[in-house]
Amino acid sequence: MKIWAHRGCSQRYPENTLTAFEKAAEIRGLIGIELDIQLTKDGEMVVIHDEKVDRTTDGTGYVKDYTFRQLRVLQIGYGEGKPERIPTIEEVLELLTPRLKEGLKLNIELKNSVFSYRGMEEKIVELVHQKGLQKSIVYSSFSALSLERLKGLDREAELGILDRKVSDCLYKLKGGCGAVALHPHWRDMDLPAEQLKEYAVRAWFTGHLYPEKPTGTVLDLKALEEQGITDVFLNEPERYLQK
């Protein structure tokens, strides 16, 4: 089973911030990292998960909806005591392109299912090209129309269709979005492990922000894989790999 820290290590950290990354990018046998990107009303790009920046900022609102110098003023939470800010995409990559380099991944999920942020594509793709990471980046969306966009402004990029049952992320992908990865619900694998065998199946998580909750227990990951799974994202993955 291949793990990636979902939005960093976002158990022990503020999510999607630069120390989540910091860490994750710190454990041995990890994968890759997932985080999400949105723009900003003035065309930024940022590390953000929720089209609100209520639950995890001081703020209220929409992102879409600040400039990006009004939002960076929202405070986040703590991590390694010191204020986390919702940080750029830019910002990320530089903070990782060394272990990228050295083969780490990254997933970069465009949040444009709620709101269609026109650009958004064409931005991320340039980045990644100037940086030299095209190798190095996963683009994944529930949003089969922006992979297809993304697909036609780089041919090699490599794509995962988000959904929730494993069957429509695969109907979503025979449709010709140009994924060659299904990125469903880990509880709504509704197809034959058997019918998957040719894909990356990442699974991800919801409910309980933590999937392996605070009790000791950990996921089966062996059961997980039976069912053709993968690829998991943990909020915790330092409890399944060593730094």
Ligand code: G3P
The other form holds:
Amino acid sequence: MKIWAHRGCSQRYPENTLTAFEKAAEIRGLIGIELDIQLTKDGEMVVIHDEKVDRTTDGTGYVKDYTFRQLRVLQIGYGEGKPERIPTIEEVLELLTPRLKEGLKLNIELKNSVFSYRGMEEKIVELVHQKGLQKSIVYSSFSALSLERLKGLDREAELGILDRKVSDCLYKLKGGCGAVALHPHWRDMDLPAEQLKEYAVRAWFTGHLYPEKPTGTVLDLKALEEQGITDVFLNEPERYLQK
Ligand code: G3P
Ligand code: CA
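Starting from the form predicted on its own, produce the coordinates for the form predicted in complex with ligand G3P.
The next block holds the full complex; its first chain is the one shown before.
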């Protein structure tokens, strides 16, 4: 089973922050790190899961209604250690470049199914190319149309299609969006493993801190593999891998 850090090491550190990514990058044996991007009012690509800043910062309202300068003032309101701010994807790429060059992968999820964030595909592809990191990136989205746009911008881009049910992921993939990997919810594996053999199947878990709570159950990775899952996005990858 291949293990990804979901929003960085987001169990112990505030999700989608430089610290959460720095800690994940220290874990040997980790296949990659997953994060989410949204666009500010002035077109900056920032790393934050929700469309709104309310849950993870001391601010309120939509990311799209903030300029980057305004957004940067907000403090990430939980966690430990040094104060955190919402990072740009460029800052994250800079932080991770040495590890990405060593083979670590980065899954950039375009959070564009609520707001389509016109131009986001062009911006992210341009930045990734500018940094020479094309081979290290897996792009994903719930929007098949967005993946199709990405493919049009970079024929070599590796794409993963998101949905809850693996059958819906497969349906979208077969629609020609260019995805080669399925990114379903772990509890929605509604197809037999034999039908999934030719794909990377990267499963995600609902919500922050679930299910890898410190006192919670440890996942049975073997049982997940038997369902055809090849990779998992975990909030607490350090629990399953040594540093
Ligand atoms: O990309 C996998 C997973 O992160 C999708 O769910 O809500 O955590 O972005 P969410
Ligand atoms: Ca995500």
